[in-house]
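Next comes just one chain, in structure tokens: the form predicted alone.
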Amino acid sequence: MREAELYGWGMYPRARCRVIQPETTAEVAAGVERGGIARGLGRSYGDPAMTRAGLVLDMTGMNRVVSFDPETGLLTCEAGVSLEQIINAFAPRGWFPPITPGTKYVTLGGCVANDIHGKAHRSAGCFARCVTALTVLLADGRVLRATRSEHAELFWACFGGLGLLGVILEVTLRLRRIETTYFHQRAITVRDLGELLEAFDRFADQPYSVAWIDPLATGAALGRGVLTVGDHAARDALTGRLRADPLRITPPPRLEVPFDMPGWALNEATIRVLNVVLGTMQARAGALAHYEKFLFPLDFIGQWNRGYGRRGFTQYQFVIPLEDGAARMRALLELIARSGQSPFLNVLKKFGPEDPRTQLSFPREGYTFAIDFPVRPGLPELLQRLDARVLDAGGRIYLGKDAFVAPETLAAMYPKLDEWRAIKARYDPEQRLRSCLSDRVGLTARA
């Protein structure tokens, strides 16, 4: 057992927490038994996986694949396990996972509590649709296998669950196959945001798509940015030195941010820089892309929150209907704009339908939109006022990124919060299972 602070991505809030790294279910049992919460690599940017009540349980040590069919793509791995292990070991077979986030850094029992979705949830929708069984270890000890049709109920609430369920010890999802690891894709440039709403119809057949909106933008400008659409690449559409190498693997980043930057280093003037840089390189994309720079850009520089400084960030991502969206994006992205709030990395993608048997998971059909916000003062105001709009709008916000909602805020936004909360009491009536996050929203009541 050691002792740490440990923080989200975002690095915002922190917590001296007890933590140990179990490498076996009866290890991960008796943390439980302590009031342990599972952790993996620390990539959602609030405050999840961590607890000041009791233990944190490092699960990276739960790291091993179990079984694999090469005929069908079907994998078991221990929770532990993350997105970039399977992307090494199996994308030079041919395999590669069929949602990945923004980032292949999480482990899969992160992708199963957080729901996670990316460029192409129009098309292949949240990670529950790849996963076929969990196994499940509860707050009494119990290890059960769930899936769509035993113990159905809990299979389902674990998406977007938060690890307050059961800690889950394997994950069995099923692999696409590839013949490439390169995707085809095209960079739109739009002047406003009705052109970034029109070009997301336009290409609805792309099954990957993507916006980068140009944050400081406003009036007439508001919305400008670069929409970048895709799909996998076949082996026949690779040539030269590609094609001699088409399942291609990248090594590790080579360039790292060292240390937490001072908090002045991030400013209006030094955002405008950066957001030019990205700006024109996203325009410029060639029609042809390595899955690394694709479907995980920020991944070229390793520990890149640490530009936010020792204060950190929170990443604010909410969904609204497609219904009056462009009005309501607009009033949004204007708040924004009108904040000083310095806000930096938007990114715009458009959801399809929710999947009806998950409680908690948080993509829902409409606009999503994530931005950067460095911590500082009258942010949490703007987050309420945010928080406001988004809610008479009929959306909600993603937990995962969360670090401020109100409880009753979040209540709000998820009508079948009460029906998780009812498999909850089910599966662990004494809320032993418990983080700061669910205490700060109400989805435990606080220790």
Ligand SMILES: Cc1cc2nc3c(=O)[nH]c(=O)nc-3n(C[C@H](O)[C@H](O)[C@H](O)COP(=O)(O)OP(=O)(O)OC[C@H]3O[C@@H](n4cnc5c(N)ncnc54)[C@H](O)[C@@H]3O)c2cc1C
The other form holds:
Amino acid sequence: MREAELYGWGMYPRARCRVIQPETTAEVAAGVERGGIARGLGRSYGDPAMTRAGLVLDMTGMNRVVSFDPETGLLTCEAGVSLEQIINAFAPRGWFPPITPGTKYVTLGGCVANDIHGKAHRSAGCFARCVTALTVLLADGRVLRATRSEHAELFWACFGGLGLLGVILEVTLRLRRIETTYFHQRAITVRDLGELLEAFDRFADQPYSVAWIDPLATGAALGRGVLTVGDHAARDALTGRLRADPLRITPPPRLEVPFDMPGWALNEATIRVLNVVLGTMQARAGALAHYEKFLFPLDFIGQWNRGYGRRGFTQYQFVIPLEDGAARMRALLELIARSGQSPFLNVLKKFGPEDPRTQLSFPREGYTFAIDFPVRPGLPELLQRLDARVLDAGGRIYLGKDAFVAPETLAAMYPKLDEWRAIKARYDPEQRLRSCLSDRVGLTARA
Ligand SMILES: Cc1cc2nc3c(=O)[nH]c(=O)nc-3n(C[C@H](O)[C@H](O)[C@H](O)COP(=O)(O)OP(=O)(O)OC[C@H]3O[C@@H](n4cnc5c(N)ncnc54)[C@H](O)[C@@H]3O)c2cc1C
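Having seen the form predicted alone, please provide the structure of the form predicted together with the ligand.
Following is the full complex, with the preceding chain placed first.
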């Protein structure tokens, strides 16, 4: 066991925790008995994978592949296996995870616990869609296999359940067949929000779509940016050097941010410059992109979160329904652009319908926007104002990114919260499984 100061990707908030790295089910069970909460690769932005009261179970030591069926693509792994490990092992054989977030440095357990979504939510749904079975160690030490038909309520409640129903030991998921590790892509430059939302519809036949906008543009230019759409490239689409090695996985060279940047490094002037650079890079992207560039562009720079300085940052991600979505999004973007809070990296996507069987899974049909803000005075007040507008629009925020939401706001955003709480009470009546986040937002009663 070691003591460490833990934090999420946003480096805010921080807590001193006791950490163990179990390698067997018995070690996980002993950790849960002592109030342990699971942690994957710590890529959630806030505080779901840390606890002040008990232990943190670093699940990355549980990283074995259990079985793989090359006929169906059905893969069973321990929950500490990362998407990077899966891609490195299976992409060269023509298989790929069907749903990936914006980084490959996430574990399967983390993907389930936040029911992660990618750039293809409209066609592929959330992570739950590709998972067929979970093995879960409950708070009382029992181990259950949960599927769509066996312990189904436990199965569904785990997606978005933030590790609070049990520690996931194994995940069975269906990989998708690919002919190449490349994507064909197209970049569409848009002058304003209206053009952007219209472009999402015009390119609706493209499974992957994601937009970046200039976060400081206001008025008529509000929402100007670049929409990138694409899909897995077939072998025929490759020529020359690429065709000779269509399933290449060699990761690109990584740059590292070796220290926390000073807090002043991100100010309005540097943000304007960096956004011009980002916009130009995206608008000029070629017709074919390796998956590393298409799916995980931020992974090129290791520890890029340190660029925000030691005070850290938060990523505010919300989704609002399509109905009245353009006007609501305009008002939210205006508020952000005029806030003086140095908004930076951002993505705008369009989600397909939500899965009605989950309770706390974030995506629902509508427009979703995610934006980084450095933590500084005035930010909590801005986020409260944004929360109120998101709520008023019938939307909600993503707990996988959150560090600030108030319990009553969260409850109003997630109408199935009581249903989820009832399931939690059946599987963990003593509320043994808890985290800083669950206590903060009222998913567990404060100890
Ligand atoms: C650059 C970047 C881009 C991202 N892009 C996206 C995106 O496009 N879409 C998206 O949905 N998310 C995105 N995320 C968020 C990220 O995908 C999720 O937060 C994911 O859950 C992180 O996985 P992890 O292994 O790091 O889990 P952690 O952050 O360590 O933990 C997250 C939650 O999972 C629980 N958990 C972890 N392992 C287990 C286990 N074995 N059993 C039970 N519970 C467990 C923890 O208790 C915690 O509640 C992004 C994050 C970053 C840093």
